[in-house]
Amino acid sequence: MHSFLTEDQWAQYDEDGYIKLGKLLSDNELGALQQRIDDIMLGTAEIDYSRILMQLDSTTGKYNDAGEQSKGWKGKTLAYRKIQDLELDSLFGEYTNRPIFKEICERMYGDTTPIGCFRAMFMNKPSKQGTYLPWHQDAWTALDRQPLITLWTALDPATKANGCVEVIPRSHKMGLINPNHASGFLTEELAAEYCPKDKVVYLELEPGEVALLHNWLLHSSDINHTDVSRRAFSVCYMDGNTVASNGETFTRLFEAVPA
């Protein structure tokens, strides 16, 4: 059976909490996803917008100044910060089901565990704009078990200058640092302690490149200081049996292998 990742790659991931997987999109596939997300932002895509969470970017760069996160289209602009529920879109949904992602999920959760999607979302830092994302771990108090992994695909060049993801290698080994925060965000005091500048690695990626991230890896991102947008597609894969505190269940992406 073909294996997409080597044991050396898994060892690096286990040690650092992240790994670059290389370019997984052809130029044509990349162009199609770029066009689709622009169409969604501009309101011309054939998609049920009432089911799609959309958030406009801030104009100040401050996290708390970003737009409301709610279902529905919010106007014709390429300055959306977040678009979620993209597993419902045919093109993005197909991409989330690639065999390499299935293999990664089986390694992380076991092949007898069904795999669900906590969120499949577009994250954007428009040119000369973008919202600063404070240091945090991806962890949620509203879930009965924690998702472990995120696959992050660059749709544009992701560089230090335009707000690429910043990480603290090996921080996933610390466990949850601020477990009482609903979304795993650190206080300013904790960020100063755990995220000193000399430990930061800038996760720069070429368009079409993919990174595998452990959800407890401390990460952040700056605003975009360039004329080049920083569009990305991020998918958090979870145990498909996960239930939220409000009773919500989640879209299944891969079913378990029969025992």
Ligand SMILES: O=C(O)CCC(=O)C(=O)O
Contents of the next structure:
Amino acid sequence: MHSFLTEDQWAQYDEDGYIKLGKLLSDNELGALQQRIDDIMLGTAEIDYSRILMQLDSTTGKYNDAGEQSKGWKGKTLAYRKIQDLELDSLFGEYTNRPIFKEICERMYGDTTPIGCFRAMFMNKPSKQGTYLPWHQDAWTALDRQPLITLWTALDPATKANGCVEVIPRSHKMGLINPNHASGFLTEELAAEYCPKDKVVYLELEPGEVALLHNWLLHSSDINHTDVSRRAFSVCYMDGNTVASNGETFTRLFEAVPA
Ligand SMILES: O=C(O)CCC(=O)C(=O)O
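Got the form predicted on its own; any chance of the form predicted together with the named molecule too?
Full complex below, order starting with the chain above.
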């Protein structure tokens, strides 16, 4: 059977909690996704906006100043911070279903587990704007089991200067550091202890390049100091049987192999 990842790559991922998978989008495919997300922001895409979570970026760079996270379009601007529910979009949905991602999910969850989408989201740092994202692990107390992996695709160059993701290698092995926080955020004290500057790795990526991240890998990202936007598409793949405490279930992406 064809394998997209080698055992050496898996060993590196197991050790570090992340791995770069290289460029998975051709220039044409990348251009189409860039165009689609800009069209969604500008209000011209063929999509049901009432089903899409859209959040405007902050103008101060502070996390708590970012816009309300709610469904629906919030105006014609490229200064959105987050757009979620993109599995409903034909282009992003098709990309999310690629065989390489299915293979990664099978390795992580086993091939008898159906795979769901916790969130398929655009994460943006508009040029000379952006919002600081504090150190956190991707874990949610409202879920009856924790998602394990995120695939993060750069739609622009992601650099230290424009707010690429920053990680603490091997931190996924430490378990949950602040388990009572609803979405895995560290306090300032914990961040100072677990995320000192000399341990930070900047996950710089070319446009179209993809990184596989363990959800418990400590990560954060800065504001954008440049004129180049930092657009990215981040998908969290989970056990498709996951249920949230409010009874919510999640869109299935891949079905389990029949026994
Ligand atoms: O794109 C970013 O800056 C961070 C995204 C993130 O936290 C995630 O994908 O889980």
